[in-house]
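Encoded as structure tokens, the following chain is the form predicted alone, with no partner shown.
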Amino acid sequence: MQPVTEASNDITQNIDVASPKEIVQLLCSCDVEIFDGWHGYPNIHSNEIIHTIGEIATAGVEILKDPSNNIIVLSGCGTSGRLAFILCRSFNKLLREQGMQECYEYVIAGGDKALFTSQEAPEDDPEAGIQALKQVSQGKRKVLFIGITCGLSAPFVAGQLDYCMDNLDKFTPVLLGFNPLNLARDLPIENWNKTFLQVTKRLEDLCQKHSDKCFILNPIVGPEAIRGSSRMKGGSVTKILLETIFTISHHIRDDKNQSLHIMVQSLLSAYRHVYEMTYSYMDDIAVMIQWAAESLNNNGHVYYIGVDSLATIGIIDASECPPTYSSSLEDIRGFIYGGYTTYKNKEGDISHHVSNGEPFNISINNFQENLIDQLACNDTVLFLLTYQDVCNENDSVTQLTKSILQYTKHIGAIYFTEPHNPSGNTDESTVLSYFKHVAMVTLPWHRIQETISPVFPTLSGTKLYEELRHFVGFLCEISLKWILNAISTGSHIMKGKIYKNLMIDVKVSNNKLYHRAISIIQKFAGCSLEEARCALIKSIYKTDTLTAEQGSAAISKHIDMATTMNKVVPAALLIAVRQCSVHEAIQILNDVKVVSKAILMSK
């Protein structure tokens, strides 16, 4: 059975050839499943879930009564990885402004460049995972681990849960995945005895032995709207659940007397709410989809600035823009004022360590410096924004804006406003004018603060925006998040990245995307298995003709041929389909550029 997050979403079947509007609907469509589940499937508000979502909040009380000795580290590859990051820097920041020790630990897969770029490969060594956390880990007593993995298939983490498991004395482990349990992957992998399926039933094993010890949180919310794109989808999920755990955890460290059920309910529909909010906004949405295709469509580029948490959202949501759809780094960027002392990730500018640094020069200073000379009419820019961000840095985002407007009339703002300071102030008014498209977001507060309003009784308007400002903060970012990410989706859709549903010009650049490539030449060329490895090898080779030693090579050589290449899947799905040579199938995407159109030609 094919596992659930590898799947076609029967609801985005024909999003190749939706209008802007259409798959902003279409999107819609396909996240409401994290609310209301997929095919009978626990969801996020089945009681199981819940219950284990209030465990995991309990367990994290537990380290943060002792933050000296104690860490919570979250763990994962690429997307998962990426929002390790930001829910630590979230709760990292909560816990300074409460005059505590920062306690909370990211890993990702490649360390802080895969915040940027694409660094998959590191996702199939299970030794560097384990040995990343022991560095991250030492000389703590406790350690609430979460390794986050949509597919249940990271190998990178399977160490991890791996070496948790071996010494439950000091790591509580938490696996969050979504897909069933049993579909986890029981592929072999290279230099290591075991597969994740086999790790997840010794987890699921010392769960029923060691129920506040061990825990795993997998609601299953459905294929993405994009073929295994789990940025989106998964993603999103993965923020939301971990920003409830950890907001209920700071809460009842303090207040023991709160029901757990209810607050956990009351969190989820808070997100309902915004989720609801955001797709009301369709029409704002499409505008900056038709901007962002027509640059991307004419050799332009589409440009993210903000500042602080938002800003980090859209750094991340342009970083996952190349391994997805094969893009170059230089078509979405993200930027953010205060450059890498805002953005805080650990290892801090790591332009100059790397040996092209431009993708990784993150900061407004480097954008006025490098690129706004070279800004051109095919190019757009989003300003994403809060009003308090608009208060702090108006001179500032005033002056680069008339800049801006100097070679680009696709200049656009998403702005939060805030419920409780008023709209139209002087300064807001002022900056806002000058933007060409503004979507200006306005949360749901009253709706949020009736639905919450049961965990915080004795606190209503200001009082209690100001108890959970921390909490409206990843409202917004969800919401951004849920924009940008159909912006960027919508764009590349409409550059012609997908067919049907399907990345169809995914890189090959680790275990899960070689086999995922496989996969999809086998469905559309109608082929078998072994046909379909054919092909996507000499595609890889650019040969018609295999050596024995390449048919034989290890998977990991095929990998790391592959991973700087340009349209080696679609190639290779025309090989099979037409059995032509690799030359042929490399002229005929030359020549129509659309890789959906070459498929269709080819039949």
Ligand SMILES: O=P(O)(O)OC[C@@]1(O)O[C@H](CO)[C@@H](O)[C@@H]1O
The other form holds:
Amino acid sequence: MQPVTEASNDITQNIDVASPKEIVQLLCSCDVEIFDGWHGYPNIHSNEIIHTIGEIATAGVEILKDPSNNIIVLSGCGTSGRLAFILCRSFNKLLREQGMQECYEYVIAGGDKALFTSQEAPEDDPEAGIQALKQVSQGKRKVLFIGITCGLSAPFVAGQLDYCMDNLDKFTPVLLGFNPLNLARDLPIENWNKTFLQVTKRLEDLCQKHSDKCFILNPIVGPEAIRGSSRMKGGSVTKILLETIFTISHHIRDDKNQSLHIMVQSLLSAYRHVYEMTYSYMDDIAVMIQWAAESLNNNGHVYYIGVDSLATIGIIDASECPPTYSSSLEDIRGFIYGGYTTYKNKEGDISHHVSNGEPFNISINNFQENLIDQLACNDTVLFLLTYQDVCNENDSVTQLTKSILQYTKHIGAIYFTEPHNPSGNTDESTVLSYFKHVAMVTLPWHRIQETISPVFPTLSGTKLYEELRHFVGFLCEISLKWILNAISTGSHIMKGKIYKNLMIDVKVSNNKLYHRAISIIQKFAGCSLEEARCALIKSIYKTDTLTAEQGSAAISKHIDMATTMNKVVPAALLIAVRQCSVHEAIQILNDVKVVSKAILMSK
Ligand SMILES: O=P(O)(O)OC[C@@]1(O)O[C@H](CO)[C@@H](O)[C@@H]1O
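What would the structure be for the form predicted together with the named molecule, rather than the form predicted alone?
The next block holds the full complex; its first chain is the one shown before.
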């Protein structure tokens, strides 16, 4: 059986021919599975999952008692690592505000470069994971380690979990992912002696022996809207669960009598209110999908511009498009006021240390110096702002908006009003009047307040709002994540990148994607696994006759070759479907351009 995270979602079978508004409706129906679950598997509201969330939050409380000697490490690959980064940044800020030492650390496979561009190869390396964990936890007494891998598959995280289990006196390992445990990846990991499934089984056994020393948190949220695109639901549920866990850890430090079960349920329900509210802005989101699609279809660009954490969500969304849709690094980009000073990643400004510095130039200054003069009418610019941002950056947002308007009319804003007091003020309406379209998003604060007030019986009104300001920030971020995921997904669908609900032009840049590519070819060509594998390898080496060496090379060799190549899987698909030569397949793709059309013509 296929892992749930790699399966095709029945809901989105026709998403490739949907209108912008229909795309948003389909994504909405898919995302509800985060809350309602899928096919009777345990979901985020199941008792055992709520219990585990509470247990991990309690383990967090122990760490927070001595933040100078203890740490909480969040680690993952790609989107999982980027979310680890933004979560650590938020909770460290909360610690600073509470007068405590920072103790959250993120680890991302491939280092800080991977925050902006995909570094897929390091996620296949368990030893690299172990080394990164050793480095970050050196000299610490206790470590709560959260290994995030949506598909229960990343070797980088497998290595770390295994290392934690060898050192249980220091580490409390937690595996966070969204497949049933028996569907964890059971394929060999190069240069290692275990599969992910074996690591999972070891952890499961240990959880039974030491129920307060190791945890597995794996609610099932159903297949992704675009098959395998775990940046979407996988990323959202990662964010929801970890924010819930550590918000609770921070709030029960002083009040142990609270019922953990009620706390967990209340916070999770707040996210559901935000999910419902977000998709009520369907028409606004559809307008922005239409704009972005027009830009991408006319060789234009989409730029997200924002302040602080909303800008970070924008940069993350943009960074996911090249690996997910084989798009160029320039197609969708994100920028942040204050650049690296605000971004606060561990390695600081890395734009000078990398060969292609462009995707690493993230500040508004970079945008103003290098891009604004090149803007054209086929570009879309979306501002990502909160009420507070508009108050703080009023003049510069106004100036920038006016300059952009000289070049393009596709300038919009996703604007989060002040939820506690959404009546607005003059500054706000002046700034917003420059945008051609504004999605005015208002969090349902009253409903949220009703839901979470039993958790904070001594607080109400403004006091509750102030106490939970960081949580309100999380709610805006998840709402924005849903909106931007819809815009970037929708616009690539309308560019013809998707066939049914499948990204055919997937980059073969790591082990997981190599196996996904073979399964796509097998499914659409209706051929055997071996025939699909051969077609893929022929496409990678651009040959109709494979040498013995090519045929039997390690998977990592194929990945090394394929990572920098374009349209490897579409060509392999045509080879398998038409039984044609590599040359002919490439010729068809050059003539037809839109991959999904080329495949359709060949069926
Ligand atoms: O280890 P996970 O979380 O299952 O997968 C991580 C990953 O391979 O998948 C994502 C896209 O599907 C990427 O962001 C990332 O590179």
